[in-house]
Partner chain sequence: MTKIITVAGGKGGTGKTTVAVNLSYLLSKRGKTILVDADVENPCVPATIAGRIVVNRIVEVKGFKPVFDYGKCVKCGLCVEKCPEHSLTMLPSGRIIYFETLCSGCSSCMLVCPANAISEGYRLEGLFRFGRALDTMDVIVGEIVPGNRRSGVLIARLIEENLENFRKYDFVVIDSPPGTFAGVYSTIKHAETILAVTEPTPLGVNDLRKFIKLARKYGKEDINVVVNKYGIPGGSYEEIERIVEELGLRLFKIPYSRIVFDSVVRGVLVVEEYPESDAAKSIERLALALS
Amino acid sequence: MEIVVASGKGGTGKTFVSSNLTYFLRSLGAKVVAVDADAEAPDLLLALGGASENVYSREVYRSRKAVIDHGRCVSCMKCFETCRFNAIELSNGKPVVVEEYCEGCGACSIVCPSNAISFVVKRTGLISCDVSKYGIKVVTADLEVGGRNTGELVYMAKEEAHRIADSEGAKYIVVDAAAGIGCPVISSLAGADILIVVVEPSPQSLKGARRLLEVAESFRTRNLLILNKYDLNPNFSEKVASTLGIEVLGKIPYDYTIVKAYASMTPFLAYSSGGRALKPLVESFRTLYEGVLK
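Any chance of seeing just this one chain in the form predicted alone?
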């Protein structure tokens, strides 16, 4: 069963929920594989205590980049006019490719009358599998700095997680998605069974959650809600629940102990034996496990 933890905006507590959910399932004796699908800023492994063992790391070369042969180029500027990613600039009257923006879509080569444009394959990023301090296998998608193709990298990371789960008999895969509704989030949702939307009591977070749920409609996931830091604005929290209209797993209060747990690279459930957020968080996960996952 694949569980995706996502949010419409950053900073809502998405990685906090996904790391502690993974730890909770593990503490019940369930076999679980975690996936860090936030390829531009992966930190799930850190939230789970860091790596105690690197199982493997594999470089991924899948990003196509356009190359212009200026010996053939006639400076007609059709490639410049056609590119919708602003990946071609003019320099001294000649078109020049900006690799950081190039998606490798091929439109420029199609319109080029002199066949001056070809493509090279560049490094997309890294997919690694590590065993965390708590014995949990974490597959991480790590995008090349300034790179593109996050969606494909996330999809490949999820494939690796499913392969590991199949070989080891793991029942659950927990995916920590990127914030927003971009390509990596869409790849995270593809094939998922459950979507847990993490929302904080702010208008921006509510707006982002509504957009995320609109995207999720195409994937037919079962959608659940966790209200994080709800007590910072209790009245608005009630508005969130009624506006989104999905099942609420739980309401987690703000707790500074969570910050301390993060700073020590420890899941909150392993760090704290008390604290305001401990009981509500465990109850939320128990509701999920007994009502949905069993």
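Numbering follows the first chain given and starts at 1. By rigid core we mean the largest C-alpha set that fits within 1.5 Å across both forms. The structure displayed is predicted, hence computed values, not measured ones. First, how it differs from the form predicted in complex with the partner chain.
With a cut-off of 2 Å and the rigid core superposed, A190 has a Cα displacement that falls short of the cut-off between the two forms. For V98, a C-alpha deviation below 2 angstroms is recorded between the two forms after rigid-core alignment. The Cα position of R222 differs by less than 2 Å between the two forms after fitting on the rigid core.
Alongside the form predicted alone that was just displayed, please also present the structure of the form predicted in complex with the partner chain.
No partner chains or extra molecules come along with it, only the chain itself.
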């Protein structure tokens, strides 16, 4: 069973929820594999206490970029005119490739009259599997800075997690999705059974959640809501719940202890001096486990 934690807006507490949910399931004796699908800013392993063992790391080379052979180029500018992605710029009258914008689609090479354009494979990122300090396997997608094809990298990380789950008999896969509603989030949602939307009581977060649910519609996930930091704006929290109209799993109050737990590289649920968010968080997870997962 695949559980995705997403939000639309950044910083609402996705990693907080996914790391602690993973830890919670593990502490019940359930086998669980975690996936860090926030490939642009991966933090899940850190939130789960850091790595005690790196099982493997694999470089992924799945992106393509155009290369122009200026010895052959006749400066006809057909490539410049054809590219739809701003990936060809002019420099001293010669076309040059902006690597970060290049989709590797090949349109420029189709129109080039002098066969001056070829394609090379470039690094997409890294997929790692680590065992966290708490004995949980974490698969991390880590995108090359300035890179693209994030969705593909996330998809590969999820496939890897399913492979591990199958071989180890793990029942649950928890996916910590990226902020936003773009390619990596869409890949996180594809094939997922449950979507936990983490929202904080602000109009910005509400808007992000609505856009996320719009995207999630075609994936037929079972959608559940966690209202994080709800006490910072209780009235708005009620509005969030009624506007989104999805089942509320729990309301978590703002708690400084969460920062302290992070600082000591300990999941909040394992942090000995757990604060006021502890009980509501455990109750949310118990509701999820008893009512949905089991």
